[in-house]
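Just the one chain here, the form predicted on its own, laid out as structure tokens.
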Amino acid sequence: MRRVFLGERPDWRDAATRNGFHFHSLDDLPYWQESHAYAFSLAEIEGDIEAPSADLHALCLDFVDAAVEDARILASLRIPEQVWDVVRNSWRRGDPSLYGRLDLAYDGAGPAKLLEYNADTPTALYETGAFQWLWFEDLLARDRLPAGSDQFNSVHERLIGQFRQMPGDGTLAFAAFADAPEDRGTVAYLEDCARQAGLDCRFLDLADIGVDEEARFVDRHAVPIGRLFKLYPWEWAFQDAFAAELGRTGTRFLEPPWKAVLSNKGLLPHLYAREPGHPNLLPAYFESDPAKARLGESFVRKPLLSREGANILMVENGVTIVQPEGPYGTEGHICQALAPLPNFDGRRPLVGSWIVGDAPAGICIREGAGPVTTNTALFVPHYIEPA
């Protein structure tokens, strides 16, 4: 694993436009950023992320199986009582997953470790599907990458096949902020990818939708909607007035009232305790664990729900790194062991391992300043090196 200055295309701003790509700033802020990209070697790729990553996400779904089926476990995820069985009947349905993105620590030299699961609403999924494909295209038709480079990245024709899989009858509904741009760029992008795969899509604001006396979801103009894919979290919408409404609907959801069980930083001190000696697990507990000790002087204490790397305290040899602000932590609280991530000319690179379906798909690198990974990390394409 390799930073490697390549020098940004004069063009790219251009090409971004062409493409659709309209968030590649935010808040006058840069987001996209292709001065350099991170260089992998195939067995780094294979070995040390996608192998993982296939055997990071059987253990998680192993873990809702478990998870659906006992009380103990939903309560100290914090899922409201009063959707178990919303979470329960969506697992024991077989409804279908869509995407999630597990992200890792990892510098080419150990084990990538896991450090949490976005697996309902994760974003920078266009930039890593599509744009950082065509990056990686045109720089090698430029020849500026080596000859015979390659790139982790199926994530476009895994998103179609999966959309093809999908049960229903070839409708698909995609709600977000529609004045959000990053929201609206992820959502237009899976829109398009339901296109290519025969669905009949359309987008609403998700405050177009309300609930009809049958408990549908429906638009403003009364329509119902057979399925709905959300970019708006699970723990939300488990608080609105139409939580009521969920154990009855006829509407299903991309993703699916389970992966709740998954987005939700309480599945970490779960998944170690089922696979303690697992290679890519770190030791994590619950704050009321008195085990949490064993991790002593040096340890990341997280919100169940948090997001974007807020309300993170980050502890080494006692001394407090870095704790930024943000709303969560009401819900509780868990401890986890410090993996550091590595540290690359004075940034600090974090691997995306997006899984689609049930596989693994590709990767993005976010790269910030500082040890926390928050919303003003950098995106960073990557390429395989060839051997």
The other form holds:
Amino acid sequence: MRRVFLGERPDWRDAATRNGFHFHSLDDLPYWQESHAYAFSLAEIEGDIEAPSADLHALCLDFVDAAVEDARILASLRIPEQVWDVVRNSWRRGDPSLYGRLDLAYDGAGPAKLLEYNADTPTALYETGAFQWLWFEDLLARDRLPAGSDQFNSVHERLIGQFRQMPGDGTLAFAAFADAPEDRGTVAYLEDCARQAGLDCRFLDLADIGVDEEARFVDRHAVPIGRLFKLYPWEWAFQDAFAAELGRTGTRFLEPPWKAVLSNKGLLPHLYAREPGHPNLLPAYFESDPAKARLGESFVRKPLLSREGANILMVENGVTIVQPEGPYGTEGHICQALAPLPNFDGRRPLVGSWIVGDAPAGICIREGAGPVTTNTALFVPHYIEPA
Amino acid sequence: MSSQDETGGTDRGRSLKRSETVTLILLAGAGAASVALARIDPSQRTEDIRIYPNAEACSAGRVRTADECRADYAEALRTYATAAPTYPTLDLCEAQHGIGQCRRRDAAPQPGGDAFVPLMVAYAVGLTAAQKLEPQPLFRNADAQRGLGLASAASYRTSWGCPIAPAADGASSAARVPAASVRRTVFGGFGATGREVCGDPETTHHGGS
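And the form predicted together with the partner chain, for comparison with the form predicted on its own?
Then the entire complex follows, led off by the chain already shown.
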């Protein structure tokens, strides 16, 4: 794993515009950063990232199978009791999932360590599946990458394939905060893929979802929604007024409600307790567990439900190096052993490993300046060097 | 657009770790611009809309005939009677729509006493009939009135809270206005927690992560 200077294409913004990548900069600061890229060997990709990701996801599915039948686990994850049946039934029914992103600390040497699983509402999907791919093919065509280079990225094909496997009634509605450009872009990309899979799609602002007299979720035309992709986390939906309708509705969701079990930092102590010797799992404990003392003086404290790196406390050798800041934490915390992100030229890459359906599909790298990856991190593309 | 034609044809005989092709049908080209605005929904064929304070202004705009303008305005008024957002107190209403922009609702058909609704200050129609947009009542957006200077500081809101920022000539290039057929259906039951958690409802919320 190397950080390689390639120089940005002078016309990359035109390519972004042509391909619908309109959130490549936020507040005039670049988010897409192609002056550098990360180069991996095929062995690193397949042995250190792809295979462990498949294994971690399988462990997660085993955990969901146990969790939905265990009130103590559901309570430990702070999933409201009123929706336990919603979560449970979605799993028992076998409601399919579309995608998720495992966030890994990986430096090219030791085993990748799971920091968390964004199993419910991950973004950076379009950048990974489409624009990173277009970047790669463009550089290859311009002879700016060695012939025989590759990229770990079948996200686009796999998303279309996954949509083809869930025909349902032939329709799929998408919902997000329409006024959040990154969210809107992510959902538009998924809609693009779903259309290519032959589904009849429509987009709704979250506020445009209604419930009719027969307890069906409907759009503004009063047309029932058979299936809804929502870029809106379950832990928020469970607190909303419509949570009361979830138990009665026939509408199916992507991600399904059982993903709430995984998109929760409480997953981490449970996984560690089940597989304490796993090379890709960091020791982790609920904050209320006295065993957390085993972490010693270097650990990370995370709220069960924080997002985008908010409210994280990081302590290294007894010294606080990151103070919590943000709106989360009242739901409780977990403590996890510290696995510092590697340092490449002063930059800290975080590997996001995509799961589409139930198999690894590619990676994205988001690069920050600090020890915690936040929503100010930059997206940096990657490639696989020829053997 | 499709990129497989011009690139990547050299080493396709063996198993690769990447997609063979990436084709974008919605995001490429014209559709991309509408998604960029974050408020137009390409799947509903919404294009630009027109915003008028009343039927006379509509007639003067010469996009519609005077008869069409009167009919549209009347329909927006009818929708207003049933679809205007209601607030339990005047303060809450004015917080959303601005001082002096609210009034007591005509009747209180639901239990619970008084309710307040924003004044209908304008209405929106589609540029063409093909858009199939029902005329929509519009309300003042309090953030715009306070002059917060946000890039997204929209002047108006629809009855379901969708912000609309019209261009100077009255044509909105940043509005997504699906037709609202308001029956006994309740809207707005999703999203409140996200807006609350993330603070400023106009700028910072994301559902993604």
